[in-house]
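A single chain, nothing else alongside it, follows as structure tokens in the form predicted alone.
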Amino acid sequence: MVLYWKYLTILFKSQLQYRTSFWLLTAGQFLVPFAVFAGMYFLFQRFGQIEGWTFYEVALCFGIIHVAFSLGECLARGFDAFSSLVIGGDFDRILVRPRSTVLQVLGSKFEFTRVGRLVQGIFVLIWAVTHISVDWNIAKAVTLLLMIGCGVLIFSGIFILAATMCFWTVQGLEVANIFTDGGREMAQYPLQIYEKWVKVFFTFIIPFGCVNYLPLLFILDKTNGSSIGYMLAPLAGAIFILPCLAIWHVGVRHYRSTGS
């Protein structure tokens, strides 16, 4: 970690070199999800709500997922842009470091213009807190953070499967960006709005449902029967960065020099 710790460091001052840029970026990224949520709020402002799903509560389901993935897009940026380390073959030098290849590669590129969008998904996770009607507990509190923290292991899970993908085919695959950016708008409404197949996808595959959708159950009183698994389902989302992890590491033992 202070390892880590040295690399954020090193990019925040990099990237300070241009302050008007950076908070120009930072800005931008703070306002563009607001057209997102906005279309959002017309869309219940006309229909009042969804599948017996109020504003509020999708506004937190929303805020819950914006912020875990601004989390894991800030912390794992480095595995989103890493086809750039295999095609300049950096990532050669990277091999021969007397550290973790998954910590050097977290560490090569940290995107803090991304705060903006996570200042948002705040501003929008407390704003439905104050407006839904629920006996808030430990439980839920917890509940809720276990939310936040298993969805950033989803989809920092993602940006590692996509990045695994380069040592095969050195440019990264935009596929990828069905399961970050797709399944963020997927995401951001319940899962029971959605048709089946979709359901049984992103719970038992990508696990999403497990990290949004039924623990939301939990929070806002709508389980069936007992709670504790629908306290435990974000657990999901650790389990799920585990085969990801496994996978970068075949992928770097067969890994072979671009040559460049």
Second form
Amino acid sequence: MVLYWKYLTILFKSQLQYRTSFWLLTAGQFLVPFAVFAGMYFLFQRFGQIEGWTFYEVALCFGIIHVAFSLGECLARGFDAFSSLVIGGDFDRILVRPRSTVLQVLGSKFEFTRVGRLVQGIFVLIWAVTHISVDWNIAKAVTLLLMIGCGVLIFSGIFILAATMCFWTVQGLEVANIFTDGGREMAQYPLQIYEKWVKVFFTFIIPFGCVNYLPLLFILDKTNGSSIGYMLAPLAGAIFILPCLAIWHVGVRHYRSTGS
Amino acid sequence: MIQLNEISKSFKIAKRSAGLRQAMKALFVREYSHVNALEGISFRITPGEIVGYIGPNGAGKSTTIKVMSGIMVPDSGACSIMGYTPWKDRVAYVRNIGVVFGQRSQLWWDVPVIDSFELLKDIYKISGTEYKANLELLTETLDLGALLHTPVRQLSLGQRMRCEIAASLLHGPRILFLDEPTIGLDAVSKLAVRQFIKDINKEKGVTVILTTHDMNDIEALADRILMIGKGRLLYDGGLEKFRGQFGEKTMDEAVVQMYREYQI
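Based on the form predicted alone presented above, generate the structure block for the form predicted together with its partner chain.
Expanding to the full complex; the earlier chain stays at the top.
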């Protein structure tokens, strides 16, 4: 953990060498999701609500998933850009250093410009939390934090899976973006509005529904009966990352036996 | 200290043929051919030696270095270095070695050299006193004083290589692998790097294994030569004996003749 912080410090110093590009990219990262959010705002202005979900409820959903996504993208950027490490041969360097490969890849890159997206997500989140008609209590606040934390884990898990594929294909697969960018776009609306197979996929295969939709029902008092299950649903995200890490280690072993 | 026994390694390489049609076909059906990179390599190296590892391009030099530094797992054979099997206890083992890849940098490009060193201190968990002592020694012998606070991207290749070597020695490894350390360097830097390798070997007893295409490196440094071709070890012995076989010829000519004799 200390070492990860040291990695961040050196990367931040590197980033500061390019100040103009840093500010422009950060601003861009702020504005892109802002445009998406504005689109959503006008949609609700026109139609009032979607399947019984009000604007602020959906905004909460949107804020949570965007904060989780941008945090995940900042932290796991090393995995997202992993193909360059393999192609450049820098992964060999990682293997001759006495630290875990996961930690070193995480520390190889950190996307500070994504902070723009993060700030935008936090704005929406705060706006939604303060305007929504919910009686906040500790249990709900904890659930909210759990949703964000485990959302980060899911996005990181997908980045790790995509990076692992580089061991076989060398070039990064754009396929993975379907699940990261696509998953984010999906999960910014409540899962309820989608078709059944979509719900099943995003609940049991990639558990976006568990970190977003299900616990959201609890926060909004839309559940019937026991709420503890809804509260703890985000933990599915923590479970999701375990097989991802296992597959990563299989990939590393493959790399070390083929050298490509 | 280092012992390799019948190490073999083969790669699967996708066949490519010319023409758009063949390229289209390759999208669906891949044909593979096997290349034997190493075929039963065995040797031992005792502590404190400087060994020059030579051979033409594609002979298997880098593969051997990768096996010995724990990056790659061989198909068969045994390897014991300081009691470790390199590819098994990777994390414990690599603490004891330093690796310099002449073609790639291990320093962080945009920040001053000293920042990279500080990070390496934490990666290798080097104690404060050891780090200070090593840094002092390296700064002095490699003449790094003026370079430490310069960003890596502003260094010349020769300056950078000196920093690379220093970075590989900060944690006080017993073995140093140098993969083409003098590639692309000007004469002054070459001499400086060679002198330093000699010094560190003499003063700290670091065992050095270096690959190179520059026979002057070998003449200046190595007591012993390992020559590899087509995955086999062709020569293992002292530099003098190697020279003796070829009389008046220069090292380059001698090596070319060797290559020709073995048809590699």
